[in-house]
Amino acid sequence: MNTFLNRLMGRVKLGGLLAVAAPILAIVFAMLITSVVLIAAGKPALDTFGWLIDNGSQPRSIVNIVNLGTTYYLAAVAVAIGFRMNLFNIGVDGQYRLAALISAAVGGAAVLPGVLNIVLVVVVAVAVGGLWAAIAGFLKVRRGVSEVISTIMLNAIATAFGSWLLIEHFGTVNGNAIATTPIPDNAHVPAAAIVPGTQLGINTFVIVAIVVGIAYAVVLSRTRFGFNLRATGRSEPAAVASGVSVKKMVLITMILSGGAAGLIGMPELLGSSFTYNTNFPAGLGFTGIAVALLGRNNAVGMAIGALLFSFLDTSSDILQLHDISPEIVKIMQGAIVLSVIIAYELAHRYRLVAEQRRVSRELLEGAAA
């Protein structure tokens, strides 16, 4: 019994060490790659990292990091829902932008007053995102169309369709931009916290992001539905043998992924701009893919990845003052994601080799006895 417990603890410790070591080594490797690029460009590597850290530790930057990280986290969860079932929902970008546009138009119409209008905007955004993603899910289960291809095409369609809706139906000229009717003041989401001595506020949707992250972790790891989702992603034949309807799970997962994508634009819409215009943030869905990969689809891991990415994006503004292109941050972000993927794969292979050696050793010991 003691021998068994010792071996079990040894395996747990090994797995824990690998899980911690992999991302740390990946970040260090990404910093080395970035340093090489900086040195090749004739820029001071250590000073650059120091400027990023100094700028990122300022109160204004901390608030911006949390707010931007909230958006990145919601995008990562939307992508991760599909990833956990081996579905690659590249259409998150189109889903959240179309959802933000239509929900902004509904909110600007002020059909309901105050808080009810906020709830209506969020519900409409989730519904639009889910329905748009359902198109890709339907094509996959009925016609076998790859969700990668369909969601890429749906991104382009959502962009064109959204532009048409904004120009022809929902938008009005506001300066140099076309925007929807602003959401009334009584339907604005107040800041969750104000930094003392400043007017800086942390977006209330950070609470929503936390709730979404908890729900994501609980549903996928503690419910029958989550088990069916993960089982289908790992082995469709095994899921079918267990009585799971694969087509049903594909469609539901895509709808859930799209529904979560609908939340991505809400921090900006209800907490900052209060309208949808031609300058509304784009590309957040693709950032979500990177963050989900960085966090290994884990609720906590994605939170760390979202904050890391938002830290780099927020802190990069200081680099222009030192004649360093802020694009160096994009290089670092890409290197981090690539390094994490490689590091986790190497850790997985090392774990398999260690397990095989352990089994061989036990077999030899059993044969000798």
Contents of the next structure:
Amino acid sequence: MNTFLNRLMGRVKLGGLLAVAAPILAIVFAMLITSVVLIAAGKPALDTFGWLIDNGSQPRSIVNIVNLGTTYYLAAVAVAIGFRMNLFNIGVDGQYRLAALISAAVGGAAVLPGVLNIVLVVVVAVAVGGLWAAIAGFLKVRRGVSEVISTIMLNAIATAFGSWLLIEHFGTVNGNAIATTPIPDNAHVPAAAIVPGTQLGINTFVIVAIVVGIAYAVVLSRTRFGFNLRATGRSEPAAVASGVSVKKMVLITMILSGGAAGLIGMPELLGSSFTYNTNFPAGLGFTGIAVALLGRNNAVGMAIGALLFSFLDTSSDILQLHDISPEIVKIMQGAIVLSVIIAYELAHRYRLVAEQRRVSRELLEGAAA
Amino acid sequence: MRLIAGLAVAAVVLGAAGCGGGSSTDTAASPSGSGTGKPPLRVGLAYDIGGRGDQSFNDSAAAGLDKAKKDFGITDSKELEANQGETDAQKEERLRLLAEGGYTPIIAVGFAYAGPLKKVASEFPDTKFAIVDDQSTLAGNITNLVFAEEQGSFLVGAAAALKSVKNNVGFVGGVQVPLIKKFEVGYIQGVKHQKPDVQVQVKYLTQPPDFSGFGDPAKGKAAAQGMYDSGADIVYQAAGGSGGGVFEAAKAAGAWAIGVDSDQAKTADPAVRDRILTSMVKKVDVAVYDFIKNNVDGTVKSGPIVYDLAKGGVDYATTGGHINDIVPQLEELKKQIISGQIKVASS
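Would you mind generating the form predicted together with its partner chain now that we have the form predicted on its own?
Below: every chain and molecule of the assembly, starting with the one above.
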């Protein structure tokens, strides 16, 4: 079925030149929108793009973009796993926050030494994320509760539950901050200072993100499970007819999506903050939704989208240094997501019309002959 | 705009002239000066989420900066604000950009900067930093600007107890974090000190990491309404932008509310100002101003500076004249706190 939703979720592929032309068109269009906003605000549009590129190519910025992009990418993959099967896991946000909190507490307790502690923290995070998502999956399978509603509600519950855990059990107050016991030095994920010109290092958790991305692509396109998942997403009746247990698929996919969500907080927890506190970044699950849409649930597309988003977010300060409101970043991000959706939709329709023309021409030629 | 710039230039010239004329400052060794008099300061401010225009404590810091700019002829200042849901790396980068741009002093507004500041301050030992609301990050080039919120809250608590007819008062906290707990604890102690039998209702609007409780008037209104409905006649809010909703609820119930951070009987929506009994004033602007002034004078010290009642860093407001009759009692309590006769707990 070639519906708008299927095209939006990248379940219908665009081939050839159009696949390249659509995103380039989208970026150009987004830049046009941003320019109009900038000019309306009395700011120099061309200079602004110059500053963005100039700042983004600094060694330190490159490191920051990659590190933040790693987090965004994991968030996007977590969302995309559900998207590919028509499962809208809006609860990625709550899943990763709860996972980060509980795994931070486990890591801080340091029951295992060194690298084993890292592994334990990651396993706990994946388990907590998966279990929290499983609640929504279970409700959908057993009671037919829409996962959109239940995951949004579970986000709110995760906030309250996490706060109770942090304040009453895991956290200690230090000045005005409240934080879990820091994870000991021997269980930190190292930063690799491989970008010349800066001492800031790339968070080596990026390797895990790449592995997750490859696994996502391979499992979806090269395994029977991936086929079942995609088939269920495309047409549930057809999947049932070919012997797929849709209920089982819903539950497993939800758990996988939540498990991947558990990884989102790991680069920050294991590579930077080493503790979960009240300032732990929130809202990454929603960034993930935008990046997944931008990357059309494609492993490589989402990587580009994640880097683009982190590039823009990293630019917020440099814009402010030039007296440009940081809200322009949000406008740009929104414009890009919308442009990409519209550009792909236009490309699809163009292809459809072109195909119809070709067929009718061939038919005419056939009739004339 | 041009006029302001002209005035500022004039002020710089005058300031420099004044500096050269002074005999004591000439000989004082200044790290940045090179004999021809000190160049004007270039001040950097890193806000927490909301930035300038949040009608809360970022704005208060901005007011301090504005006053300092005017008084000391500072023309070059940069203000950068945080984004929702950002990581510590982004906060570090913000401070680094300012330090690298040669801004000093740099003021980090909010305890969220504690961890990032620790790293960046050690990378730029010649730059002076200050952080508001945190005293966990100590270094030779960091000044910690902290407040005894519990002392000011104690006084408005006492005022609430004295003014409550129904012997029932409320506290609405924006987000359940240790900082806001200080307001609650001081307030309750103040109430109980004055009248032990007064009932105190406590409600926090959101739990971290959901910080919307500092910016959602509808939540504030619902919480305060609930308190007035169940018998309270005075509600103290420490809820940032949500406080406006508390005032609306007070207006609707014909009851009282107590403001926070600034003298809100002067700054809140004019329609509700007459329902604001008093405000617990937390003078972030004074702290920021003082810090910049100390940098101008070359007398800046590292380590915590506690802005308490004695220093005038926290206080209660009398705008509107609603508490004029109890001012003598409050002043007496203030004296007792300053002298140490009354100890106000902070947690």
